[in-house]
Amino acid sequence: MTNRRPITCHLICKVIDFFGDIGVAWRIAKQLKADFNVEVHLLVDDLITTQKLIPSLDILLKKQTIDGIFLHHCDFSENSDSLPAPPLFVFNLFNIDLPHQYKSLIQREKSRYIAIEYLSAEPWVDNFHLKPSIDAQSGLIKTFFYPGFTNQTGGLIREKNLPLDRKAFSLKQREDVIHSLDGDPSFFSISLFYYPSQKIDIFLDLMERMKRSIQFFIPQYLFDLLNIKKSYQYIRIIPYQFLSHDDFDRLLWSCDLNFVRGEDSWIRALWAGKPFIWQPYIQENNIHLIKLKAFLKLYCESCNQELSDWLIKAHEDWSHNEFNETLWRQFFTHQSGLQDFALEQSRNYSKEASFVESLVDYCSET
């Protein structure tokens, strides 16, 4: 849709997770902004966090603007007072609660009142996209708006120039992201991250038995946890400090493997056509692994038998704490055919409309 009337959003955020929820906050507020001239107010309960992601932030502040998007610091609870007067859209990232007050305020004002909901490739996605729901207590209506892997769902998060620029991304500028890390242009790169629960000791013990010249990119609070008493002969583990969105999304592109975690870190991987190894957020129940199955069942559909069934066991081994050598010695076989398979499939997901270019066409719709 071009013709697009202008949009004043509150998209609002909880931290509750290391930087998982603040970090698809960010990434939705800097494209609604960048991409589509959306006036967003990122409205956040945790500064501190927060900074962290964005080195500019000023904690002390409990309104301010960074990159033309108004941040302003709030409390979530109940009976909270502190939430701006909501303009005409209203964007719940993970559909928290509200306080009572704004509930009343977005009746009385009669916002769109959206309610993004977490990523995942269950069937029912597609059934539960954009329908509403009645708020038992407030009378409020709320649209639920899910982002996921078909075109019957709201899509997935992409800036609009992220294709090309991985496609633009040079050897040169890879082997200059690598040295500044600290890293071997010439080692096999594999990014590691990774829920604090994963025996990382026992896995690197592994791939030291592969005897080659493999270097691991670990976030440096991670490496602070494994308190590596050993040294090796071929591996290398690097650690590295928080790193920006855009440094983040270097990393990945310069890795010839990524694991990683939760939903931000999970998209990225795929948009940087590398073979990358995902670990859902883990909950009771085993409730995770159901969401693993459902992706790899989408992920792996055009895929060849022999890479579909390695791609679907790694997976599977990894959110088990398992960790087979056989495996493991099979992804080296494998890693052309992975490799090509995980670009082909990145290529084929960036042709559909993104998240936020889906959001912003159903606002200026309704």
Ligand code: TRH
Second form
Amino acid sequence: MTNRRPITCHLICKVIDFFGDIGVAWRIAKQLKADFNVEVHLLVDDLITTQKLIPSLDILLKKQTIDGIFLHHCDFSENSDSLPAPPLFVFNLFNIDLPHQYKSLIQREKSRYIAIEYLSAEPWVDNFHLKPSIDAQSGLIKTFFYPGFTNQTGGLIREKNLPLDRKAFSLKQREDVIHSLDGDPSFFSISLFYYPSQKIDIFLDLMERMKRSIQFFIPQYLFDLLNIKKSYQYIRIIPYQFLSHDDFDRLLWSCDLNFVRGEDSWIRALWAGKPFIWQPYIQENNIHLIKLKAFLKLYCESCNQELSDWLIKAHEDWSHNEFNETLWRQFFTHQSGLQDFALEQSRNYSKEASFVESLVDYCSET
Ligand code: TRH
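If the structure you just shared is the form predicted on its own, then what does the corresponding form predicted in complex with the named molecule look like?
Full complex below, order starting with the chain above.
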């Protein structure tokens, strides 16, 4: 839909842990502004973590504007009155509990209240997308808005220019990225972004036994936790300082295999069109493994049996910290097939409406 009326919104982000909350919030905010010229007020509680994603942020300011986005430092505790009065649209990222006073303001201002949920490939998501719910106490009505992998959901976060930018990414640009990180473009390149519970030292020893020139790019803060003492003959471990969203994308585009995690880097790896292994955010009672199984079922639907078997086993191996040597040797046998499949899937999913586009269309129609 092109003749959209101008939209002003609050986008609420409570930083729970790690970087995904603000990572997803900042990505949505940037696209709302850049692709749809929405006036975005990002209400966030943890400016220290936010600054990781937005280095120009001043952590002492209650309000500031960055890249045309208005950032407000807020406190989301139950009795807080730090939130400004809401505009016509309120997007509550990951459906956090809101202060009583703000919920009353939403009702008084008759704002459209949308709860953006976590990404999942589980089939039930299709039936919950756009369903309303009424808060028993306050009578406040909110609409659930689910990202997802099917056209029955809001779709996946994907900037308008991303597919073209990715397609235009040249070998020379890849070499420049690898050199900028002190890597060697002739090495097989693997990016490692994982949860600290991963026994990466065991995995690296296994990869050394492959006797291949492989370089691993690891975020500095995860590298520091590794406390690596030994030196390797074949593999290289290259720590890197936290990258901007765009530079992180280009790292994923430049590598031959990407290990990603959580919610945002997962989908960035999908758009990179390179083989990836996803580690879901670890949840109690292994609920995250149900999410993993649902994603692999969907993602591997059009994959040949041999590659599908390998992808499923590799994800199980990775999520259980097992690192079966035969399995990882097989990666190099399957590599070109996995590469072709990853590129094909990236293109397939690029045909679906993107999340922010669906959200803006929905707001324009309500
Ligand atoms: O950091 P995460 O594990 O975040 C998690 C998940 O989002 C999870 O769903 C959520 O419940 C939990 O937070 C609270 O992984 P994720 O989602 O990939 O977010 C990391 C962000 O950091 C992402 O936006 C990519 C960004 N990033 C950079 O921009 N530069 C970097 O150098 C690195 C390593 C990451």
